[in-house]
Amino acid sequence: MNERAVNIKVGNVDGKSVIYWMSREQRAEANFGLLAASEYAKEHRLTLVVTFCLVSEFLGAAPEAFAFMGEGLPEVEADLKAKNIPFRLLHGHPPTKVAGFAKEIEAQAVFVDFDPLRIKRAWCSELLLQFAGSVFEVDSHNIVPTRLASGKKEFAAYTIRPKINKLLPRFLVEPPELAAEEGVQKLYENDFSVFESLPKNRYFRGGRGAALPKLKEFLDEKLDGYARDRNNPTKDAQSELSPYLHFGHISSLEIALAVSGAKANEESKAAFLEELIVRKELADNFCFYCEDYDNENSLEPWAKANMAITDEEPREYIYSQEEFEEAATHDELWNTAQNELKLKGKIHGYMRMYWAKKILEWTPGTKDAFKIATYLNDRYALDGRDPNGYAGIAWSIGGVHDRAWPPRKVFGKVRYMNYNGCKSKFDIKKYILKIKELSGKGQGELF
């Protein structure tokens, strides 16, 4: 446990307590922070406290991913309860209010969440100016740490899978159980009203709760012919897990031990752990070593150049975010993505590069093309704002991640997709009308 943690401050305070501020990770089980913190409570003999803080607003999401987070906090209180150990909500400006709490109960210590984006690296560099103790960072994310993986962006998959396979026998092994507090213990009333009145997603509840039935329903039913119908949209073959891992409800290692000792066919399990692994690893990576995750800068110098040829180039159709965000073009396949996006809070695997390179070809250029994907992914996918959106978006509009492909008009180098491509690998209409039955609209006008 100790090669997840790193000590990014070091501070000069004889305190009462440690903190756990919980961000990243909102569970109780399988939480190597929460372990960590845990761990040093015990060895120093302070209290050890959990802190949530909500904030109004998180780049751009919309009131439904709110309201699945909020749907999984209770549960936390509960089962951190259950361990004697004491949940505190705060809201407003993290960094300010767990530092102000660090201050009110005497902390020694705080253990934060690795997180790569940008928002989350500035609110821990935040903590460390306002607060006088010490800050560990622990990644309870990824099976191996990202630190420890490398130390440098990596080029594409290939170039990562070996540094993670040398290391993941030291890291996919059972997490300890976290033992309960002892003594008696101010547990804090929270107040989860703010979540009540917000919209529910129809499709997805959030929670631990809710996520574990959904590993048991993938490993019983679904993973079998995870190899085979995976990038079928039309079959409900996926795990559907990913708004449960962004938010931390479940981990990686959870799943991925699960998953390797299932009963299933071992092509298919092959095939799931990469994908959970390597690729999810892969965009961690990707966001913690490149600021510019989210935009054109994001490029490798040959999809630079293309970009800069391709961008010249006009375009058949061109909308404006607007008309992206209402579905209102031209293609019902590609409006059919962007309303399964709107409806269940989540686009099929498959489906999501294509609504990403259509947008790239009706955009002016790669600029307004990261833009406005970026836009709708973080404000009405359940798993946006998170650094596997981040790099399937970078991936589809500029080829991060991938190679040069022979040129062709608008994309230039970068891998194209077109309406015929899908119709070759699935029944357009059969998901076309899945989306549309989803809707609740029947056999009328598609949407």
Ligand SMILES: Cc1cc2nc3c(=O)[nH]c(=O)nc-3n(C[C@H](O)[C@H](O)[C@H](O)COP(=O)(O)OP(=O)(O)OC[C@H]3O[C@@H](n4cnc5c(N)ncnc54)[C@H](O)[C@@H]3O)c2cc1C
Given for the second form:
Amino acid sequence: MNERAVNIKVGNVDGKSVIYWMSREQRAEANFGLLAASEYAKEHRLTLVVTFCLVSEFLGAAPEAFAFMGEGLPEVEADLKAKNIPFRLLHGHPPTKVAGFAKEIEAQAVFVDFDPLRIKRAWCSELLLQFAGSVFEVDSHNIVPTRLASGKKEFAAYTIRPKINKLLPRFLVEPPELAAEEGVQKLYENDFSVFESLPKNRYFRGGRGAALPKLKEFLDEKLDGYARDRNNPTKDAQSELSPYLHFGHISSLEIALAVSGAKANEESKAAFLEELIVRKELADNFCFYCEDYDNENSLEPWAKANMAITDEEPREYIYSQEEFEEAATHDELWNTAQNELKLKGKIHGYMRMYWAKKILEWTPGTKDAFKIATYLNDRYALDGRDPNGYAGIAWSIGGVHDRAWPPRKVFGKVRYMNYNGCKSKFDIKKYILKIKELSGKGQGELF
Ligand SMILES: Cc1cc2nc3c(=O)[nH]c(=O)nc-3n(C[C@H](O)[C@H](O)[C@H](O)COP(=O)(O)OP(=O)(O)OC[C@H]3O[C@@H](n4cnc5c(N)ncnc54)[C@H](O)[C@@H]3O)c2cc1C
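Would you generate the structure of this protein in the form predicted together with this ligand, following the form predicted on its own above?
Shown next: the complete complex, the earlier chain at its head.
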């Protein structure tokens, strides 16, 4: 069994099959949960079956996110079929449906994806109660598994970086290839038509077949200039891989190996790997060890004391959730970022910070800012509902993983960002024009 797997329940079932319950890692390749289940099936002479359970609502996600996911699932089915592995699409409350399916096919064990979000952990706990067999949890999302990287909530990137770097040589290695199953398997007829009527994001197509060319385009055309241009929202210097990483259409391990081996500027490679490994894995650490990852209770003591003062300060502008959602603030730059979110399903990384910090500045207090930023990001971002989003919002609004700065109005000691700061970094008019030109290509028409 690979060292990414943790046996979270020792069962007492002698079954005929083993299930890999695919959830966060929606791919057949470089998937350690699937590999571990395959190994277990071979060792115990059981049939391997993969299942995915579709819910009709997930943390407020817009239909475009479901459509994006729906573009990937038939590819998963086909890739598994090529390995003679059955794939079953279920619908409904996941733990109940997976436990029911396990009973139906007499499963001895279920392998689940590691996921630090509360909803996924609650599903997993329910499965433990409803299923009598063994349950294994496998971390295939982080290059260094979260549980191994650190046993506690890390204070900042500088505290987790040495821990990750120490273990990296052990985990930053080519994953084994998935072996085909032998014998005649019962292959299921899955119906994906439920996704057909959903509105699609016209900028991003979901699935591994779209993720791999995106990676290639990044390696060939953007990686070299990443260190120089990634913080400039008028340039397309970032990889745009976050929606694919979020749904697991591609793994960070595959990307990191490709980037490490690429012929490109070393500074750019290092800057990219810092984001993809240290920052991304710090976000999983944050959500795993802090249940309040999406609210003000996640703040460090200095930031809580700060919040007690700044929440009392009068704001120059106050907007409702609806006004933010409609991009109806006085600030054209902020409205543009919000329109980018709605059109494209993703805001440029630099503008994401400005976007969240202004929500803090224009709401009555920190608690409201967390609620509104989380609602908007989870609803409209293709890569939302993700530890990276919760950590990014907590960093922007509450100084999580950051330090105290010289006090400013409304922000207090939380790092401040303003329009003039953006003006000195990039051509604001050019960014606004660029997003206007997106209209008609993204999730909707806004201008
Ligand atoms: C307020 C706010 C909200 C955010 N919401 C999300 C979100 O919902 N989903 C999401 O994936 N990221 C989020 N981020 C983090 C970051 O902005 C995005 O990961 C990045 O913009 C994604 O675009 P990309 O893939 O082109 O990034 P690239 O620059 O190409 O980076 C490659 C990958 O590295 C990781 N990464 C990059 N920057 C960060 C970071 N600051 N923290 C953690 N991981 C990082 C991501 O997995 C990203 O896909 C948020 C940041 C902030 C400040």
